[in-house]
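Shown next as structure tokens: one chain only, the form predicted on its own.
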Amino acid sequence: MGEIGVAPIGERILDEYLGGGLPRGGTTLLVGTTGTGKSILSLQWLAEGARRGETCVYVSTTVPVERIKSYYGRMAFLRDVADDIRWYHMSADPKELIPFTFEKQIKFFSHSMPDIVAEDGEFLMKVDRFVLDSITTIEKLISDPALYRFIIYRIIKHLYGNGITTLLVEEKDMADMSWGETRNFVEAVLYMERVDLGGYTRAMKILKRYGVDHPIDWIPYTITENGIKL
């Protein structure tokens, strides 16, 4: 099941920078603008878990998962384990969730993946790795910052209470680079962007990783058939 205390991504250098991987049983926030490889990195992390025999769940709130699986499933890093990952799509009419409450959000999770989450929020099986791509959809849906802060905190706490290692993906608007509230409730934050390092390139920063002396400068990376490579 991997090194105690971490859930490796499978990219050797990045895992080394992160102290072995993402915090096991905790929550990591992956932030970036469009086209920087957020979904690829999150799926690369799930693929590594699937190879280790872990139960891995991917939930999309945007693109239908059939399209995501069809597109990324052809890439070398995912091809051999795509069918071992549990894929779900989550979409809702706001009328179903108003007034917004944590209980309604949990029930919505249950309706989206009834074989994993019961209506009372109890998990019906052990989940090792969980990706929600993206939480920006939920944030926009709720729109009230204070209410979103409360609900996302309760969701993260609920996942933590079930021992689930979670990766939340957040889409940044290039016209509005202010940070959301989610960063305050997680143990690690990775930021992916296009930056000018003597010519524009994709690069990431480890903004936070509790308990690890990590680099703070931009780390260039490429997107390949084998996933994100530093």
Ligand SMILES: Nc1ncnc2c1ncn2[C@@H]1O[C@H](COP(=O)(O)OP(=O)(O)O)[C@@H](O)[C@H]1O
Second form
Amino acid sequence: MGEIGVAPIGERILDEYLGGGLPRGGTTLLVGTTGTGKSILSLQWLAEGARRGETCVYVSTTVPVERIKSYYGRMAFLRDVADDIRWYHMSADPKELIPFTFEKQIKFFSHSMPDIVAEDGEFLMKVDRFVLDSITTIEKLISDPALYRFIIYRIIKHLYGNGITTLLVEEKDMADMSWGETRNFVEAVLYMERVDLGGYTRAMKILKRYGVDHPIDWIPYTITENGIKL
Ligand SMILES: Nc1ncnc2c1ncn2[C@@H]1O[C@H](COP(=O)(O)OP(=O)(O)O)[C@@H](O)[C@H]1O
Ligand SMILES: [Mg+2]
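To complete the pair, please output the form predicted together with the ligand; the form predicted on its own was given just before.
To see the whole picture, the full complex is given below, headed by that same chain.
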């Protein structure tokens, strides 16, 4: 697979393991417990895109973007390009959600980022890298697992149909064994966790990356001012 088919993270070794980066035009799932560095890795990926002059979009479903920007934006890897990333906050009044449909979800996208997504879901500009942090908020709002699975499937299909290179973040509850329904619909899955490798450390696993012969063991990493380092 050549450079054309990937969107690099900018972490040399991780990119190498992933066959050059995240699959262009496809969807990657980044799943892990809180505090493992999912948001940082997502932003690292966007920062790398911004440095390459790509249009990068970050959608927060939890914390308002001003706060996200002031917290992570101070980190060295993001400082110089924070203003080149498009930041959005997607919030929804639960009262408006029932009954929940894909069309309603598209409207939330549109209302949260009117310059990017039209009411009918059409993309109004070319987006090179898209992060949704996190889909767990949507899962919690919908609460019905079958409906959630259906909506997520439709969202992924819609983004794929529009050629959007997407990173979906999923918060895994420590005790929850049922995470990752989404993993069946995506081309790549990265799993981040605190693990005991003779002393606790952060480590990730590449659970899936179509077309690439990747490592399957735990890959320890640290979080630094420059982002995730292997
Ligand atoms: N400048 C930094 N240097 C080292 N570690 C940091 C720095 N800033 C934040 N962290 C670590 O990153 C963690 C948060 O990462 P984050 O991406 O927000 O996690 P997640 O999105 O998975 O919940 C914090 O718990 C903290 O330990
Ligand atoms: Mg986060």
